[in-house]
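Next up: just one chain, as structure tokens, the form predicted on its own.
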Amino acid sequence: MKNSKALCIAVASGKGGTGKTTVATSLALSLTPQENVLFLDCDVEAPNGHLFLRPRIEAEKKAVILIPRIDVEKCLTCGKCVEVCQFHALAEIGKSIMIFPQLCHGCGSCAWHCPSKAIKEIKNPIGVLEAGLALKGIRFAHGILTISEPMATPIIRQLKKWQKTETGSVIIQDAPPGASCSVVETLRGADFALLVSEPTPFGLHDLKQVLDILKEMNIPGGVIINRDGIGDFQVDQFLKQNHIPIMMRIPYSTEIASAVAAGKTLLDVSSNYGLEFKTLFSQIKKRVMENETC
């Protein structure tokens, strides 16, 4: 938050179905109009933030990745491109080089190292980016990965770069579930990670994986316990032993479940949640400032 730059909060979870998007969208709505909010749905394989924030899409852009094309007239079949490709997207077969586009990460190493300049990078569409204004003036954007495309990371990276942030704004990034590379890309550059978990053995197992990522990336974080009242106390005990703050509890409730199924947020269930999320936001800002002074 130094120099009033945008404050980026990533909302993540170790597993799907914990209520991560419910928390992310409710937080975004609670902060407006006091804060200038940008909501990025980075769960590009199954984005659903739009179901709650109901944006009016006004801009669209193709998400692409640069993949190699080989000029066989120039190719020396020296194998240098195969050697430098750490993703095994190229293979030397006989007297030719074969390309596997779906393994390519678009790093450009093959073209850079080709001694005969036989490799040209071409644009390969992998999805689409969409943006517009959502409820209460929230700036909204999400990525949609094309079905059959294997890599979500490039489109998440492009989504984050596409939407320009303004000084003093708040960015809320709804991460994919799990602890994969796409989650790491979403968390990259975040000031704080809000982890949503449920008090069950599965919830604890997957929460630990994301906490390990935060530790490795040196990102401060806290936990929201959703469906509080079910399961057991293992999550509470683990967080207490490791001095990880529980920043909010959302009780198990059929009323909340029905509301979410109807595309409503926690603020629609009770106005008290608006106050709770504002308090949560104040706690996040305080922890970010404390982390910056360490």
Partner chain sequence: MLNQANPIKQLVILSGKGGTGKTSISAAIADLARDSKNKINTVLIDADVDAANLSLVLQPQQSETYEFWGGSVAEIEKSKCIGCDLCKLLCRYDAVFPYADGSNSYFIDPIACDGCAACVYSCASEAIRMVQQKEGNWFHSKTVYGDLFHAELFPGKENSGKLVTLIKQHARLWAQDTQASLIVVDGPPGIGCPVISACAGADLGLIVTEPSVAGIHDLQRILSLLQHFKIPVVVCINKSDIYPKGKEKIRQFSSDYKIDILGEIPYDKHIIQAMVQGRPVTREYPNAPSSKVIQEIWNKLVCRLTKC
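One more: the block was the form predicted on its own; return the form predicted in complex with the partner chain.
Since only the chain itself is given, any partners or molecules it might have are not part of what comes next.
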């Protein structure tokens, strides 16, 4: 809401397989058609949102990083590019400069600092972005990291900048699991983080990691407990002690497990979830507004 005039909700979890995508897709479907929803699947290593929202892909774009190419005519092999590169993506070997594209972060420092202007930057594809209309008119986009490419964050960054966001629309960003840089990239700029956890020791441990990120990034958040009833009560206790709101509980049931396995959302299991997610959304809106005024 701050700058983009759209409300951006990121869905994260820490631990994998707690139901991020189930929650994110169910939320998106509950909000349409009343809200204009843009769904961004930011789990570019293992994107699954499309399996539930079934977009018809209409637009495609390469996700690239800019890597150096050296004009040997102009290159003085002075070694400046090797000196400035923090990632050792360049090496001075004899009378030439070798480039290691997979280590390059695309920062452009080598090209900028080359005294003889011998470095041109070329596009090195590391994945693709795809977009199209999905179920119930949801605008959908995801990024797909090419197999054997290591860096996910540049794709997430490009995905977030790709689609135009309209005033008053709602952006739902499905984050990757874990708590490293790609989760940070997904959360950056979000107005609210919805954290999906499960009541197990693993769920709690990894939830704490993401809560630390939220604190550092100053993003308000709330928790959904999925598979409520399995495991223990430690997540509940922890959240209570730390005054973190539990915004929804989804019970464990074999019915839900098999529906999700078959590519269905919670709305397919019970229409009650439509209302629950709408209520959740108004709570989120309220929290975001409170956060902005204080």
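Think of the rigid core as the biggest set of C-alphas that the two forms share within 1.5 Å after superposition. Numbering follows the first chain given and starts at 1. Predicted model only: the values in this text are computed from it and were never measured.
> Has the Cα of Met247 moved 2 Å or more between these two forms, judged after a core fit?
Shift at Met247: below 2 Å after core fit.
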